[in-house]
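Form predicted on its own, single chain, as structure tokens, below.
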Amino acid sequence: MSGSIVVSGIGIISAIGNNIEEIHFSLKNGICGIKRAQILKSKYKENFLFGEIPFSNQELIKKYSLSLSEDYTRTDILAEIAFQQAFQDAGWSHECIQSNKTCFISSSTVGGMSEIDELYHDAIHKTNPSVFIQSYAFSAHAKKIVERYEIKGKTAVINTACSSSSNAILLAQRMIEQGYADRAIVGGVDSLSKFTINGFSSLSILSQGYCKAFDQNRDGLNLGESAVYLCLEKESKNTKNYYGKIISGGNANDSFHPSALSDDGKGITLAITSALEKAKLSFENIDFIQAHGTGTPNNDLVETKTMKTLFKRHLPFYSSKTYVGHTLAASGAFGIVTCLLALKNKEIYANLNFQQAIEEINYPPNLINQPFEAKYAMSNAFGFNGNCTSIILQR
């Protein structure tokens, strides 16, 4: 079993908190950050609820005393905040970050397309473009961080939709295990955008109420925004902070449908069993699951059915999306953070807004925030086009 890679720092900002302490408080007390959007500019803001970070771009820059150029998009700003928090939490110096043995693996789906109005005007403009012309790519936030902190190690940006940051974590873990890096800063970021809201609305999978993950009457997801970065390093006596271990992970693609899981849960099954085999663990070793749990009819039915079939017992599980909404590329890393907090603090979190189990399965999620001592947790993230990732963490 590979158990030598520890999470030594976390940087995070979302609708339920601006740092790891605030996030933990909200999770422990069942605080939901999903509500009517105040900052977002969209014709749908009155139709749907969102997990919005309640600060404008300028308010965020002032709040965190950031000195940034004017071409920073909202995605870039959130990434900068979480990245800085992460390495400070781990106690890493700038020299450590600049080492060629420190890798940086990020992820995003929206990227600078959060500035969709500017993108449109630049596309039709015949004279000078806006300052955002170099900021629209999904990898632009990472380029800014690499340049700002003079990162010299290996870098990459992953986009596998909702499993993006989970796959970034698996890539960083592999790079450390194989000696390409001694440490990594890894995670993902996505901000609310007209681009994604319009897209998800066209799929008719946005809920007009709160996300009711795994509920019989679930009717869709809430979109949210977040940035999450984790510091990973080999466990040693010099590790200054310690949240838990990244044990293993599995990734599979069921190649079934652009936006739906296969009815037989093949991709989920392959991801979960692969993670367990790599860790040399059995189904009985997993104490709880942070499920993908979008609140959509297809996802929750297939995921619940597959968990019940594989684990053959009523395993406690919850979806962190009931707290902050679906934060796209950041959602995998956000779910992993909730697992690390639960393991470290010997507790488990409730699946919010739940009322009635899916009738044909009768496999309800965890309903109460309560003390819960566990050794191993699993976090699931399932992206569009069937990209399924499961990661196992240890206290």
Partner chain sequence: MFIEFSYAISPQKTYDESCFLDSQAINYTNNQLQVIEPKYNEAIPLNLLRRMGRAVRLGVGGAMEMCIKNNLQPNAIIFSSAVGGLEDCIKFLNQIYVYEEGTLTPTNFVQSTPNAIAGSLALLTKNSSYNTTHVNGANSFLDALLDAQLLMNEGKTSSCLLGCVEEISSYNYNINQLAGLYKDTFISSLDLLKTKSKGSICGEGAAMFYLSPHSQNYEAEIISFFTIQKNSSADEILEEIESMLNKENLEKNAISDLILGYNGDQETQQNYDSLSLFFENSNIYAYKHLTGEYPTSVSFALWMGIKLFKNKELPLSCIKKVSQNIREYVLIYNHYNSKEHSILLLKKGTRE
Second form
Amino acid sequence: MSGSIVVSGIGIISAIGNNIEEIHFSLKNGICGIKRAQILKSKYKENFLFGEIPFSNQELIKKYSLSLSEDYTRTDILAEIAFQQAFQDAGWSHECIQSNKTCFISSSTVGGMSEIDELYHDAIHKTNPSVFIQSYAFSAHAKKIVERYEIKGKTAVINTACSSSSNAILLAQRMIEQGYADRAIVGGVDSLSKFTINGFSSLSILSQGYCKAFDQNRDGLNLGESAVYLCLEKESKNTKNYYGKIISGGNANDSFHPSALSDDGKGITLAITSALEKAKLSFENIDFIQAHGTGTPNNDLVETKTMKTLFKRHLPFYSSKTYVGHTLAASGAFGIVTCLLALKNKEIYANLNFQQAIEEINYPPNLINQPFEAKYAMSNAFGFNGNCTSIILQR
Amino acid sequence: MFIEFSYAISPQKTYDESCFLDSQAINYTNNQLQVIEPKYNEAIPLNLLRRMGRAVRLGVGGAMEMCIKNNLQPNAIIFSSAVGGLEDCIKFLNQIYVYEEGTLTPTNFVQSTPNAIAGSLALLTKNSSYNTTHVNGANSFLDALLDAQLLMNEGKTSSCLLGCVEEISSYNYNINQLAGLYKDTFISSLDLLKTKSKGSICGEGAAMFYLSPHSQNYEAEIISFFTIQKNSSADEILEEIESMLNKENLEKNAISDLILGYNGDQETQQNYDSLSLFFENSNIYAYKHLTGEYPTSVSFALWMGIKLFKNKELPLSCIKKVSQNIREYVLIYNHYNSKEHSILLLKKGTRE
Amino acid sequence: MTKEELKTQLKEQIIQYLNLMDMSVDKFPDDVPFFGSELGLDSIDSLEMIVLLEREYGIKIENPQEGRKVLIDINHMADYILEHSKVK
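Switch from the form predicted on its own, shown above, to the form predicted in complex with the partner chain and output its structure.
Once more the chain from above appears, this time first in line as the rest of the complex follows.
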């Protein structure tokens, strides 16, 4: 097992900041980005809170001086912003991005459905296609990046629902480890869409207030939006930036229910043990966990129960979703970025909006932003249809 | 990597293998070729089937038909689809607009997630192993194959179910029609390859493969494969193919059979024509008059390549040129919309 | 509409909403629990039935706890509809 894949650049945009420095500031100061939505067009603006990036598409294009064709959806715009930041942060040149040893692996669950009114129009009308006619696919944002930056290395786009970008990172790590690539730009993007808002609402798992992850009185999740890309490379003297290492990851299926976790947390257990096994680490080595922690009754109960059973001690953990909401395909990578920041800056972040531990488990999350020296962190992400992924990071 | 078993559901009666070869090919006249499904009698319990959207049913049904018949228990499940369960997606979209974001039924939402296919299979067969879904447009299928290759290289996976599903619905037909992918007039699907107009016809399909890193008893061996993601000329494609053949120490004459993605669109056939000329001693086949065009149709071409080794016969309408009757290596080349190119090289298996 | 007529109609609607392929009105029991029984229904079905109540009978169930009191079996569901329906 090679432990030499480092994260050398991060591009990130979300409700708590428009770049890695701003995100770090918000995490450190416990600033929550979940609010009444301003940009979103949905009846549910009045009912629910969202982790919205508070700029319209036009404002984003202006703010970042982007010159984009008119067929860029909100998802495409967010992906472009985070992608640019990532390779600039790593100090990669265009030649480096275009090398056939640089792979690009992305993920999205909403894709072009951010422009849902146009999609609906184009699906049922036989004339006057909208400008987004070629932009609805899950892969549309990635195809635009591949074309724009003339990427020649291997590409892939993953959609395993809410664990998508964690699986993308796992795939990139394996590709580099086996020599299919020397570098990777990897992550995920999802923007707020009436589609997912109505979907999660139909499943009755949107919170009436703030996502109270791991709280006895949690009542569901907040949806958010984000784009996150990481530059991964083999460790070398040329590495400009150094956030930490991606050590290993495990994926398993809970094989229980389309939208709920099994009581015994089989999928979570298998994902975690497989990640540890590949890293040749044991439960004692993990210093803290960025938990999936959506704030739904089912997820948080099963997740804490499984952590308590597996780690046999009170491990500090938090859910980054209490800051930005559930950013779906981007959420796994977002959680991993918070782990890297925590490891690098020797601190740990608080799980926000928490009051009372789940009675039957009594396993509360970390509540204070504080100095914390750690070597290994774990970040978990679980998606619909039983998909469970666990990634291990090293300082 | 070795393909031990394969299975396809397509607009022809491929699910019952004998019919595909013996009976007359089925002709479609509405430019939309929908698959002919088996009954899934034993494959899917009714209690799960009742909720499945079409894409999920095709994927789960196809995989289960293959796995039950051959008593297979894969220790990885990897799926691929460019669009996933689009029909369910649009059904949910319709609900959003008709009920003005009111109380909606969640089933369409859950089923529209592309990983509902691989996930439902895991649920149905209590399979907890590696489970993922690739959605990189027309490259999804070969991306998924690469994922399987990585798993095999890691040495812990002894078998992998690789699946590919693409469904058409009136909605994505409409979207692709607006985007200019299909012909303006209705044609007979079996005449597709003779048409001289722009655009193709719409198809769909599901293909399943059971892969293994070591095998004595297999249908075909995957020697090499890759994708190219940009507008590429025939020369560029040929250069890549020659470099692949060099790496494998193969002469171009070693390619006994060439399967090409001819789709009846006169504006994008040039690469296929150039490859046909280059591989002058190979047999040449086409398939989209049977399946229609869809992003991941290269999965059907792979199934067909295996058929070449196994049964040595294909419907006559697939054969564009016969040069020889030794079958050793099959090369597959397909592109979607001229931008996404797939190349796959197969070697004959031990089992006929 | 009598309770018996309502129950028949309700069974037809449940079969349609949940796409219960091997079920028929004659076979649908009045008193077998929807959940945790041989009917094999789960949490997603309960959400589908909440939609049914709203679309067919104009009854809006605001939270899942309320739903659990109503969605017990055909008898309970029919009683609740008779009591609350706005669509007569």
